[in-house]
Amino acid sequence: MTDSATLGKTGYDPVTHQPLTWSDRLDDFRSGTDSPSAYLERCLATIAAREPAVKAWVVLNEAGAKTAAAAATKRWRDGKPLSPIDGMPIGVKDLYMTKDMPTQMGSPLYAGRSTGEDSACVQALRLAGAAILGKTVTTELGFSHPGPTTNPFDPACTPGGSSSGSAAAIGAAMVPATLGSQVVGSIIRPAGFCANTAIKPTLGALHRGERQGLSHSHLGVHAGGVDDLWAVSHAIARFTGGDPGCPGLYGPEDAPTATAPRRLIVAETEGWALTDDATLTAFEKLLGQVAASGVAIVRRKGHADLEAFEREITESLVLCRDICGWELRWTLRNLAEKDVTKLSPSMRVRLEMAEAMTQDDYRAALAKRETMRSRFRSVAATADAMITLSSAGPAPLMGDPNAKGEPGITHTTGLPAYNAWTSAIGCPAVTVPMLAIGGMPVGVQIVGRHDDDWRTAGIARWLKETVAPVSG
């Protein structure tokens, strides 16, 4: 008799793993050798395979991805298609609005929830042909309390949060992207505990649409390469922009190719002291290999203006706690009128913190922000990016009962202690699945200067098509 524990549990080996992909199907599309609709079959009969281990999705709606795919095959077939993602499967993190599927953002006020509006990232997916697949599960509003999904190599442990359903989707090969979003670590995190390249963009190149309350969440993709990563942000930029007030994404079309750097600053973080021994070792053979590639890698000792930066970002965990808290307050306040036992105690307890707070407190982590903005600015200039881990260690257990965090939030997906600088700061980070802690994924991220996004994801497909991955 197979263990609940094990049900599901593949392990992760980087040498063999082998994503689903999509831009590598476009020749036989055009072709006729392979479609659109065949391809969304093969998905649908891994989500059939897989779903019930892995549990990432809210909602499916085949018979629309069926009808989006089948149009999709036409065009490619009449050498018509209306992009490069013409027909492939997406899927949405449920914080996103779709029209002809609830959003019901990971909490039980929210149940059953219709807008009938497509939000400006799902609109865009579909003017640029997508088939939206189905609603992948967040966490309670996008923050700490966890959903149903599990990793998809060992259901025991936590796919990570909040971009959960979209980490773990991709993870298990069910569709080859999906969107997620950022405020604190939500996406560089779990595309790390799930074995995937994903991007946390330059804050606002790509629409938020209606999730523009929190001044530094960000919009990303979760895909199984770059070619796909950087399809899926270009369609939503062509068809959408950025957010309003802000340039969008830069870059062409084509998928950046690997472009390697002369120069890398190793950034710790708050998260160094907190790493486990395996994934720090792992990560220093890494760096390693980098360096002897030729890329001169500048570590804090003896840097100044390095070590005031770092010094500057160790308490990015509480500066993204209070400002999130702040801003979210309104919400909060609405839902708790509606039915506060409807949200978790994790919550109820970022509501009590943020009413807790002043205006001036606000306005001092709004200040303590921008200097970290302005240090990096300078310190990234010296470098052609920074490289980091995307974690601390790979996935957790379930319901972690060691779960660490900033005063008074706990968090059980995993510490976002490598992610919660980059958010503020807003700067763009790509993450790709680099290391093997005890048979688990954890990713290394390449961290660019603002609006650098597609030589952001040249320099992490280099780090990955160039360096041998490290197990440990």
Given for the second form:
There are 2 protein chains.
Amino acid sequence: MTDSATLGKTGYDPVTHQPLTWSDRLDDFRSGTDSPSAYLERCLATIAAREPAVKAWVVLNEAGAKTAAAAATKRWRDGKPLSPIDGMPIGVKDLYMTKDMPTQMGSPLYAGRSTGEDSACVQALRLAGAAILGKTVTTELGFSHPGPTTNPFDPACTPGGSSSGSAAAIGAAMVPATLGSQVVGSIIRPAGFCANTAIKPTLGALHRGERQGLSHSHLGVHAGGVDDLWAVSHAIARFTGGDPGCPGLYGPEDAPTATAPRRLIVAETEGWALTDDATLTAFEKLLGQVAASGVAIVRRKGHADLEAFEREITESLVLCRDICGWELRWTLRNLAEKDVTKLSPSMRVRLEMAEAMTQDDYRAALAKRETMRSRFRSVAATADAMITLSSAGPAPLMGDPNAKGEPGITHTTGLPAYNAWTSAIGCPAVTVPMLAIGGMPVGVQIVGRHDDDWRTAGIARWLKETVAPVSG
Amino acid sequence: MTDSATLGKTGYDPVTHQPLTWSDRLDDFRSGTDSPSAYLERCLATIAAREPAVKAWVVLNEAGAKTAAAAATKRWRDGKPLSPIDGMPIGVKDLYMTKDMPTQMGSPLYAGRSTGEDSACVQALRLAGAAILGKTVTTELGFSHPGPTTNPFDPACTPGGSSSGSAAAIGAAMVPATLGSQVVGSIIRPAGFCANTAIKPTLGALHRGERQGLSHSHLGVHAGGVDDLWAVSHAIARFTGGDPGCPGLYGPEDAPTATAPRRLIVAETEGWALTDDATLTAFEKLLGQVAASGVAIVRRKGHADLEAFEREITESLVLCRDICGWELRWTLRNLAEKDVTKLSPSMRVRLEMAEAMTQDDYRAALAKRETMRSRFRSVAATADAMITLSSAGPAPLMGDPNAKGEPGITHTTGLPAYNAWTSAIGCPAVTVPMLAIGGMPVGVQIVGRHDDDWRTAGIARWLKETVAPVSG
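Right, and the form predicted together with another copy of the chain of this protein, after the form predicted on its own?
What follows is the entire complex, opening with the chain shown before.
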């Protein structure tokens, strides 16, 4: 076991931790007392200091980002910014295409691959004026096999995955926002491990580009706070919209203000039984504070509809494993044919499991997902939102051989048991850093109804700004 | 105007025309009196003879196809074919990826582009043993700007588009089956112009691979008859299934037998008023024969529900133009940035129109599409299927400057007014060659309810095998 101390563990203090933010700088950009160019230089300085340990980035395009920031600097001073994120330095998960940087997807089979095109989300950010600073580390093809990124609060621990670099870059205050994606637990879980504020929006609300081979994958945003999270999300919606066939993100350009819920449902999910006592105790204390503030808290016991919903989602990890495996198998066959030794052992297991499925197995999984969605709608309609943990505890150690993941698959970036159900259901989830367990961050997520992203983010903001964080 | 006679117009005789078929050879493959290798040689001979005028192919991989056919030949003789299409020579529309051939999408911006991977449908066909013979010409990105392909019955005429090469290769009896795709009218219309039997299946029933940027694009099959059409469709469904999130094609491996409908609804669509008199007269005569065979024919007049449906679909061309434009615009922006002069004028118009749309315009278009789907379900439930023309007459002349297409867009491959509504609705459509107008083929399509592909093909087969073709 590596000694954390020698690697420079800083730990996480929820009271003193200051995330990097952008939206609070706009007046200074207009007046000239600050500028996107100066902001970028500060980001680059942080990256220079922290990147050797954190390893969040696959590649940087400093020159391109500087050019974009300089153009934005002029536009702000001329009073003509392209959008509220004009000049914002942003990191892009390396599953998305960038015309000026390779897109390698965390796999040696895509080493050096250059597409020469931007994914829709990246194109939208450029049209909004953003400075696309670099590509962030993803696990292999967005699944289990980890990259080199470490947790910014303890380099002995995982940052989570698959949006490893995007979560770590925010945790280390390297940039104000990054793009992530989630098909099981790839945004909310790492965001929680790294003290991000992050959104997995309604399924289809933000355009995934051509990477639509998975029927419930989501593009989302990691940031230091709700203002920036919303500004980036809205810019993507404004300049390219949602997935083909989807109405796109609903909500105004203005970020949601903190909005107290009247009634919150506690979702235990299949993660509850797998969560350590310290985390559960801290979460219960947090719920007590929420209740004390006047919010009605609905618990599982004695609520038949909620109990039925909880039973319905108890095998979400298996469901996501099977749906994703089936949908990914033709891609994996293509890659295996090129060089099967360049697929990780866990990815080979995924392919084997998928090849053992039948069309009827897949249809049954889709039907189960529909039932989950229906039961969710039924229960969610009785409250303002749901509240639950973002992970089953703080980030585990890097490469922990006893780590748990989807059944049958080695998964060392933390258990996505609190996330798989929201991915399958496609409802919006927003995580905020509310707990510190053993000096490491744990997120709490607010889960809203479909297309209720704006209000869901407003409730999450209320939680963060009104309720005291809990250490345990 | 080019003189058709000098170019070798053969014309089309619906009584004597013999399409190339495969499924009737299987006993001979087993016994050794014929073989996939010998079959392929006959295909190559036809291609050598017809390709100089027809220009259906972008590239051929003769060596690869011969290797596949030889392996299939052995398997048939050993009594162990991989599927009913083991060894079948197949052409693939050049929008789909092939690991052994470039994928150029009918655009100079993709000239020489090699992906090194198979699209899901191509991979499925290889797993079924098929001999992937080559890539067939598509219009630019599957839209309006034509390639060099000519109509196999008159080289002065268009083969239709966007599946130009796939339709022409079947019409010229070069191969028994090809893959096409349709997002407006790109399978059924060219198939009708070239005397194919073809299916645009239920939306999502056959896997589109990564090319899912358009929310109602369909992968389909062109063939010489229903047996081959179904064998290829079923093989794709069996080896990779449907689109992510879709249940995939329903129906057994056995092709549907000819099944007489009891009741057919005539769909006039927005094409009716744009159709020449000779074609309408011939179609009415055909309907008379169908009625005489004992089928109840439901016409628009006096049926309020059908009238409401017809009114709902009268602007399907505009709807498809707008939905596709919005969904395609981020891709077009990428391409325009590389070299806008390499986009055709009609494609530049599409991009301009799309950039003028708002998110609300797109949402309104999606809502209208949903209403069309709902009205279709309501009406379609009252009969076995609908029957209508596959095009507004025979194939127009190549490059006709007066050609009609989606409003505002130059479109010389024939008007897709009989097709846009089925694309938007996502219901299955099967075209069979039933009419000859001025010595050129015109198709008639049977349109079924969602997931009713097998029965729809059975009704189309009944039409072809039971009702006499009409010349006009």
